[in-house]
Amino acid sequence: MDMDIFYKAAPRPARLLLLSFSFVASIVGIWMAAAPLFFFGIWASAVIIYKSVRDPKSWIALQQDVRNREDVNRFNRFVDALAAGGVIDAETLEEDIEIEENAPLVYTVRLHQFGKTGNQLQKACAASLNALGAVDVEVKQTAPSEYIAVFSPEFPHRILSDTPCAYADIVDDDITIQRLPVGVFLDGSPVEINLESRNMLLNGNPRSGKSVLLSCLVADLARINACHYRHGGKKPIERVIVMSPKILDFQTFEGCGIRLIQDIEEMSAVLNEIHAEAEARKAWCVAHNKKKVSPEDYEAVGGHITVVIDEYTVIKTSTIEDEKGKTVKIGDLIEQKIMRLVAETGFAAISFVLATQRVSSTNMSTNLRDLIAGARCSFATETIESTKMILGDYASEAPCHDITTDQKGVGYISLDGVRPRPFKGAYASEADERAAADLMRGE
């Protein structure tokens, strides 16, 4: 059999030639005083350079050849492994087998030839771990003659850093508080946060991806009411409060019903308001013989409330002066209020999302950390101790301290206490944020 039919076509350096031609056209245009030729050359060169920097996956980008080469080589190594394992041999016809790469190190294999089995495929995949840079593989049968091989790479964050993940590609029209998409796992499946009676803790170095993930999460929450209305809802069922010293990161959502708070004293006052509302909801549950506020009750009680607190360390260490000029550690008071709310309001349809950087026991109470049940997420950290503050005993299996600063949006996430998995956070552009804000306004 001609094995070349399985191999992906290698990329060609045509973009570099195009860029060279554009520069030459500019020079010729100047020499000949031909303005159209000059402006065409300058324009074409600028587009190529811009795409190379801002959109390296574009067909016109110069870097694409370099990035695609590893994808091609990895696919070719997988085909070689199937040949070495006897899944493909000289008698295999082109119509006997289909191989599709769904995501890096995730392959769909359809075996149409007689005598080839999933067990044979499993053995071939297991023998190919070293060649593919993987430490484990799982082969699952998804149809009578179809299998999916999912490899676990030794350094998953390296693969994920080159994995594109646009917010528009993961969000849909059926968004709820139980499934808020914020990224993709290594196998391409969506990362979905559940904030129904749950909270979230988020950690990572500066510029590692925290703010981008929070933007995706707030955009998700902004879409919930629109989805609810499409299904016959009459009143809003989601309220969002964002507390952040860097409130400019969320200014796109201003005026759409999302409450943005930057002042430290106002944060403390709003937490008092939330406690009062939780008490009112407790009385509502008693009056309606309910143990907790369920999604079907959100309209009746005034909606689910999500409190997003960004830059928690800055808030925790904040101080103010009272009327006598005495320094008050208002950050400690705020932490006490948050701790009480997290501990007491699980029944009240109130969720907290806390984001911080370089978390430690000195800038976040371990009691508060232990109360956060739901999602635990960490991007790049400096030390394994910082990872342990978020992921606990799983820190050794989630080497966030090995993630480099250029691997933005790559992290590990544990959902409802399960083993953390590597993922890539989605990127929500300003246009994505505006679209979500418009939906929340009802536009």
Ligand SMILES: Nc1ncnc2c1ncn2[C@@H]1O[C@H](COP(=O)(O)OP(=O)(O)O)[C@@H](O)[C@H]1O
Contents of the next structure:
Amino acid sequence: MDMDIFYKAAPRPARLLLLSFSFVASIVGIWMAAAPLFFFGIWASAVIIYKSVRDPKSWIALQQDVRNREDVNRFNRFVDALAAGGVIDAETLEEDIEIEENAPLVYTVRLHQFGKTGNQLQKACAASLNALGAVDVEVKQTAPSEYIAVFSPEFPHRILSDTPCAYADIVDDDITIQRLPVGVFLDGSPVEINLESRNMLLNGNPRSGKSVLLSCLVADLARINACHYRHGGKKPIERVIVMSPKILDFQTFEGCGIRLIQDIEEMSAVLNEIHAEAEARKAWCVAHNKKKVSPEDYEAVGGHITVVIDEYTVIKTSTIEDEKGKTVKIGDLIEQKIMRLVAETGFAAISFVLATQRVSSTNMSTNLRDLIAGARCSFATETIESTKMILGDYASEAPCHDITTDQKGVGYISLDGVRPRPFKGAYASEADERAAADLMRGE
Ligand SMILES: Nc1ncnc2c1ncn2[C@@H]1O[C@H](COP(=O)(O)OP(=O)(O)O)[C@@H](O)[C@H]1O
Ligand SMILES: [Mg+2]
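Starting from the form predicted alone shown above, please give the structure in the form predicted in complex with the ligand.
To see the whole picture, the full complex is given below, headed by that same chain.
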């Protein structure tokens, strides 16, 4: 395919002047009956016009390509990448594909050729990152056969870090368990967690924003209750249990019905209670001939339960002494209980949200990690291994280890196993937390 169709022409005033001179010379030649001058004028005009039409890039042409060399090269590299990715092939005609460069690294691509798909385009764009000197690309469909590919020249961490996101701005009155807002993506769209028969895993360096994100989630769940009361509900439909050695982070939620647990032995006991509850729900499912507890059954079984566990790493490595003074690895016991609950109670409307720091295979069992299906999220990490613990093979395209810890609330999130996207967590102030707690109390 001839890429000159992307040539952007602009007149060259000097050549226009030359053409006018040649033309005037031929007129003067006639007037003065000077044959050489006449022929020279005619010849020069003809050459300029012929060259402009046949070879627009020649130095004598009336027009020039106004794009600078770098733009042209980048554009051509993009077109080459599309060819390498099969978006353009030997059959492609000029009218089959329209490519427009809207801004450096932003292209509109219209695919009119039969059999060419957006998926193919997405792959070709992803493969062209190096050639274009970009680190990320987002391909969005804007019309039936029209796509916009936006390449980012650098990781978007700085941009997100500079984007404030207040909890009050992203939350509205009708939150559901499938759509719990906790932040925004680069394009401003909300990041929404689904905890219906799903769990969440969250990782990040100390002070990277984990507890703040958990607060947003807890506030969301509290608000669902307010919505439930408005529709005639009497008891909370979302029950929340927060376990953390640093329970002070959640003290604003004290007294609104959310259970806050700091003591490690109490955590262990509560996990037993939850297990008993799960057994009761199993019996309920059998009695009602249901495979699982769905949102419409939440009220009947006594509510959906979310167990939020912050500082999981600390919990996991905790030990206590029994009556005989022997050390008991209570953290390991707790992990086993959680693992059993996560593995066995997917049907029971009980979700786990685990937050770890500097997670590794020693401070969280990889078996437990693999059982957590739903949302996986990481803020700044120290090493790629830590990112991999949470995001697996996606770690190379979700470089959490390149986020600095002062970029608070900036991370990558993968929802239901899809490619992680960079996002900014919302910031819930104490007033936001208090407002949510009041709503849950029915005030
Ligand atoms: N999304 C955010 N937006 C703005 N500031 C944030 C955000 N998340 C965290 N912070 C700031 O960073 C501090 C540490 O966050 P925190 O959630 O306590 O970290 P972690 O639990 O990961 O140790 C908070 O006190 C807050 O000032
Ligand atoms: Mg914390």
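Just so we're on the same page, rigid core means the largest C-alpha set that superposes within 1.5 Å between forms. Residue numbers count along the first chain shown, from 1. Just so you know, these numbers come straight off a predicted model, no measurement behind them.
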ask   = One rigid part pivots relative to another between these two forms; at which of Pro153, Ile224, Tyr298, Val242 is the hinge?
value = Pro153
ask   = Rounded to the nearest whole degree, how much does the smaller rigid part turn between these two forms?
value = 82
